[in-house]
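Read the single chain below, which is given as structure tokens and is the form predicted on its own.
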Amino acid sequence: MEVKGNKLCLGKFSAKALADKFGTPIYVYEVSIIRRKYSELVKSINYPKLDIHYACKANTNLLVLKLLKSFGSKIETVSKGEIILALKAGFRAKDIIYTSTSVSKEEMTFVVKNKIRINLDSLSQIELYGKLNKGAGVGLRINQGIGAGHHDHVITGGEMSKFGISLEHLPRARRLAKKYNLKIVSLHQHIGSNILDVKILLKAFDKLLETALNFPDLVSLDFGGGLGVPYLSTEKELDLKLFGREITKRMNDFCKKYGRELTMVLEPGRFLVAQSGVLITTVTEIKKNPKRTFVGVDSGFNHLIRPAMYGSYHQIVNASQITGRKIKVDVVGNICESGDVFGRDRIISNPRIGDILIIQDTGAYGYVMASRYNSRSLPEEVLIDGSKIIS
């Protein structure tokens, strides 16, 4: 994004021009940002056998999937639907990883039939998979008691998390695998989402390496995702150079001890796409009471649920006039719920009905979590690549 003539632009297009062309609300993703984030991550890690598997639950737009595939990314999925989308986007079965929870026999059968690589999340999943696909190579998702993230709902490790096989159950997991002649070829972990502290990521990295020494047949180690992006101006970017340097060193040292070089798997989702996206809305009303000014827009938490669900912060900008007299407002949506608030006490250029407001950093967990609540339509999605619109 950049400012031209006091108006916000995405690529070569002003937010107003995009709103006029497509109507609002609309999600817009900038290709250049996804390209840059992918390149920064890959270049920061100097390990020869590195596989990036984009965690597509962050954003399953088919054009985004195809874009990441063109960069060399593989893909990580958590449902039958995501596998279908990955195959539709052109990913080969061998480049798809499936990791899920509470899996039905029907979904597991689909995974086996399509020869998708799997990370088994529980003892019961090992039993189910073993009955369906004896003798296969599998990954195990491990819960090693380490969890982190921006909200309790996104912490996926530790005793309160439903995910993964706990360390004390690993002996039983190995016995079950042996029962069905399953070969454990990968270990997987994912501790949570939007982590900006390298020390926490490295702590989990080290713990998985320690556990891996007890598994002699490994081909890869999957360290999951969780790489964060700053949403608040007070937050610092993840120190990617430090992260890349340290995991490269640790992996090289481990492989020397292990006796052979394993593939390192990372599953970034939010990190690659969050900052590429904006939700463009139009101001529909301005309402005041003795203490507050409410700026209503033509979208709601049915389109972006993160603020209501997680208390998440997204920067909001008046794209129709970046500079000018600033006022304090609450930006609210058009859903019949008191929790339908995009932001309280936001300082923005004095809004008028018809102005275009942009809600930033919505490329991850925006449209994919949208619903038709209140029987309202879903927004459109488009990609901007410089002077080109892809929709």
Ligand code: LLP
Given for the second form:
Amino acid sequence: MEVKGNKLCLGKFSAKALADKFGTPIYVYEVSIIRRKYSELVKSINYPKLDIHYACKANTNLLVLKLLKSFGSKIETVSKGEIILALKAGFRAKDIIYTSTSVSKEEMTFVVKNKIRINLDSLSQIELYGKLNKGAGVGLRINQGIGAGHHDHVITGGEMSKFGISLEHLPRARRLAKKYNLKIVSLHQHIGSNILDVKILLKAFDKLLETALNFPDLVSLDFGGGLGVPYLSTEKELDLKLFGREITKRMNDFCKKYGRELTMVLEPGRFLVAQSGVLITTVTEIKKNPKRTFVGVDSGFNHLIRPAMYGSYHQIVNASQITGRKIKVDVVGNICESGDVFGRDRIISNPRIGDILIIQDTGAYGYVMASRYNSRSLPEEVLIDGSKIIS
Ligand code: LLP
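Could I have the structure of this protein in the form predicted together with this ligand, to go alongside the form predicted on its own above?
Below, the chain from earlier opens the complete complex, with every other chain and molecule after it.
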């Protein structure tokens, strides 16, 4: 998204033109941004055996999946539904990784039948999978006690997290794997989401390499996702160059010690798609109370739950008046709950009814987390590629 004159533009289109054409609320994703993010990531890692498995939970729009596939990405999934979408988008079974939790026998059977690669998250998953697919090669998701992320809800390492097999349980995991003749060909970890500090990512990286030395049959090491993006203008971008350089060096050193070159797997979700997306809304109401001004729009936490669920910040701009007089407002939605707030104390150009408000950086964990709460419809999604609209 960029400002051209007094207009906010996505590709060749002004936000206003898109709102007029499709109505609001609507999610719009810019292809050029996803392309740029993918290329930045791949270029920063100079390791020959690198596999990017896009964590599609961030955005499962079929066109987004196809786009990432066309760049060379593979895919990471967490459910039968995501596997079905991945296959529909054209990913081959061997390029799909499934890593999930509280998995039913029915879902596990589906994974086995479709020959999807798996990271087993618990001792009971090893039992369940082992009975269904004796002799297979599997990955183990490990919880090494290191966690990080923008909110407690998204920290997936450490004792409070339900995810992964703890280091203490690895001897039992191996015994169980042996019982079913499963070969442990990969180790996986994912410590949390929206991490901007390279240090913590490297600490977890090093720990997995250390653990991996005890597993002789590995083909790959999967370091999960978690690469963050700045949502606030005061936040710094992840130092991708440093991250890429350091993991490449560490992986090379490890492989020398290990005696074989392993594939390095990364599972970025948010990093690739968050900044490509905006939620376009229309102002439907303005309530100037004695102490606060509430600006109501035609969307709500049913469409974008991140502010209500994690207190997440998304920048909001008035696309109808980029340069107007600024005032302080609370931007709220149309859901019948007081927590339906997109942003408090936002300084934006004096909004009027009918103005177009853009909620930024909503390409990840936006539409995928939307619901029909209050019996409201889901928004449309469109992709913009320069002067083309793809929907
Ligand atoms: N791999 C695994 C095993 C994961 O559990 C996740 C995310 C990812 C990769 C991708 O993480 P990312 O690169 O996007 O940080 N709804 C929350 C985020 C939940 C992330 C869950 N797992 C939010 O809106 O912030």
